[in-house]
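Let's start with one chain on its own, the form predicted on its own, as structure tokens.
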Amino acid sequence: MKTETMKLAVDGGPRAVKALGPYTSKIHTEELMELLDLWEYPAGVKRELGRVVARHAAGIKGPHLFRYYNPRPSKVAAAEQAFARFIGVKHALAVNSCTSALIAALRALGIGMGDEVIVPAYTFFASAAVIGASNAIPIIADVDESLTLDPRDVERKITPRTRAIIAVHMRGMPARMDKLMALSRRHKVPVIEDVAQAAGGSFRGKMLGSIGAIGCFSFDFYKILNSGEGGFLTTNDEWLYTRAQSWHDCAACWRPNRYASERREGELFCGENYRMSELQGAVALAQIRKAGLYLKGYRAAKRRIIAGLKLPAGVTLQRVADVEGDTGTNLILFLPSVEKTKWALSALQAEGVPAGGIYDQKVKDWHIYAYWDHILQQKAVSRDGLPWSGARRGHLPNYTKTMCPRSTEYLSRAIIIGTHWEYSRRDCEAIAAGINKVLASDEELNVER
């Protein structure tokens, strides 16, 4: 006969395990102190913070850093909601980088082997690399004097195989979205906005990232808003949002009913993992709340510098597609020749002006198509030869370092001057004075044309 203590709990007997824990959090005060150490507090402040944390350590419960299944309200979810409101879209998806957002966007649109995607000759390499990583073919188009996609060259390069156009809002300035969206409608080709460098910018009253089919944002440390690493994907299309959301988390996990049969063809597939952690989400949320402060500062700085300029006839400012929508993070000058550009750049830097060149044939820059050897030489990661082997015979572009001559011509004559959101009026006046001093010193630049 079984004793009462041997009776199974499922049959009414006593539980073998009465209770477990409580246990300490795996992530606790040690990790908190490492995070606090990232801030440059004076040594005395650090010691005081350490004493406060140690004094209350017993009452501290460590964070849940995974956004899903979180017992507390998710910071990532809050950041998504805040960013959707900021951009003015129905859906925002937090990811671990803008590169991931771009890949999720391409996959959400169903782009794959043999498809063509148009990308500008001037953008960070990731904008083009994601096309090849999606097994599609990058089609490199010229930029114009706005240093964003030239709509005329885009139209020349549209073929029956074109499945998307990636419009990059380069250096914080909007692309020519009116022309590009007109092409999109006429040829039924969606536009993906790469807003990595232009979060908070707009075009004719519409926020960048809300105009095309999908917007992709970077929250990398060097961007306007940052969480160290991270990014967002934005869209007003529920179907594209669902597919992108699935792709970013191993796929098909976060549909309205995640265990149901697919609502329509294309809802179930295999994906990857681009999730944002709660640490990044918390920083991103705080950054989104401060976006207005940063943008106001950048724009004021650029306006003040431009107001103080006295440009000679031989020097022009970059054409900006929408001055009101410019984020103000950069100011770009064009000089009449490569030689003058190199001379002026050296002279400006000697004056203390925060100036840089964009294109120099002796200096590799991942933002210039001529250095994308991975694409120009059609390199593949595996023996299947993708993405290049996926194109039909005769349909591969003839990639060369000189295929976009207008782009390299503009870029070789460009000088970029970065701004800072905390520049004072005096800072801006000094920068403008430095520019004027250098440009006024050259007689050739000051000859009336």
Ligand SMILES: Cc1ncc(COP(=O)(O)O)c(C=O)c1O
Contents of the next structure:
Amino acid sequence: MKTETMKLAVDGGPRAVKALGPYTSKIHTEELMELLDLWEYPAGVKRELGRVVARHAAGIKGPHLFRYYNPRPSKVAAAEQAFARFIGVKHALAVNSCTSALIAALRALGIGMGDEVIVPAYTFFASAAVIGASNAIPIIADVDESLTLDPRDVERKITPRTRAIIAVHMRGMPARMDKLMALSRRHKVPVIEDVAQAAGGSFRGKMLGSIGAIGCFSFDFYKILNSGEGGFLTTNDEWLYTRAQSWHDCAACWRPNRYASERREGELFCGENYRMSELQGAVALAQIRKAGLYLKGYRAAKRRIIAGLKLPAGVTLQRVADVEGDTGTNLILFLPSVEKTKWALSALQAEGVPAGGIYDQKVKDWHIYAYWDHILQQKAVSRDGLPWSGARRGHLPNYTKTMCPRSTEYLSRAIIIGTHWEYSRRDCEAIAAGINKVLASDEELNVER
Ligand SMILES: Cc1ncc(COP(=O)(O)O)c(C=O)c1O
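What would the structure be for the form predicted together with the named molecule, rather than the form predicted on its own?
Time for the whole complex; same chain goes first.
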């Protein structure tokens, strides 16, 4: 005979398991101490902080580092809201890199095999690689003296197969968005803005990343705002946001009802995982709050250096598509010949000026199309030969190292001087003095033509 305690809970008996937990997070004090180590606090400070943390650890559950199913307010979600406000768009999606943001953008726009996407000859390789990774065909267009896409070459390269233009705001300076958006409207081809290097920049009063169909930002360590790794995708288009968001989370779909049939054709598909973790989200949130501080610093530094320059007749400052919208992170000078550029570069570096060259035929650089062997040699990851085998019949470009000669011509005469948001007035004056000293020493550069 069954006693009352043997009676099953489904039949009204007592529950065998009264309660479980509460449990702490697997991530706790030890992990926090590792973070302090990353911050490079001296051993004494770490010990002191360790004692304080240990004293209070008992009641602390530990963090929930996954953005979804989070019982506490998500840092990633807060960073998305803050970033959307900063850029002035309806939607911001946090992702784990700008490369991911770009792929999600291409996929959200429905771009795939055989489609053509225009990308500038001067950009970090990721902007072009994502096109191939999406099985589409990269069409490389020249940059002009702004070192961003030359709208005339873009127009020459638009075909009935063109499905997007990736406008890169290179070295913190806006691309010529008026001309590019006019082309976009005329040819009905969306613009994806690659804002990896220009977070906080603008064009004629509009924030970069809010002008084209989609903006893609990098939060990797070397960018204006960073969370070590990370990125954001921005858009005002609800449908593009829904599709990008789906792509970024295995298309597990955070729709109103995630298990329902699709509300509209194109809502369900197989996606990938580009989610940002709460660790990155927390850092990104703090960084976004400090954006104004960094931008003020970079812009003041560039303005001060330029104000101190006495450029000789043979040297010109890079033309910026909108000076007001420049983030100020870089200053670029053009010299009249490759020989003079090489000489000036080593002389500037010897003076301690933080100068770098852009294009040298002997120095590989992932930012210049001539070194994108993956594309020039049409490399494929699998036996299907994609993306190249997917090109519409007879429409694979003839990729060569010399296919964008105007770009390499500009880039081989350019010297780039990076600024720092913490440069003091004295730092800027010293840099300007170093540049003036070198350029004044060469007679040929100083001959009026
Ligand atoms: C112009 C440009 N696009 C894309 C990327 C890729 O960014 P991430 O490293 O966040 O994928 C970078 C990074 O250097 C970049 O400079």
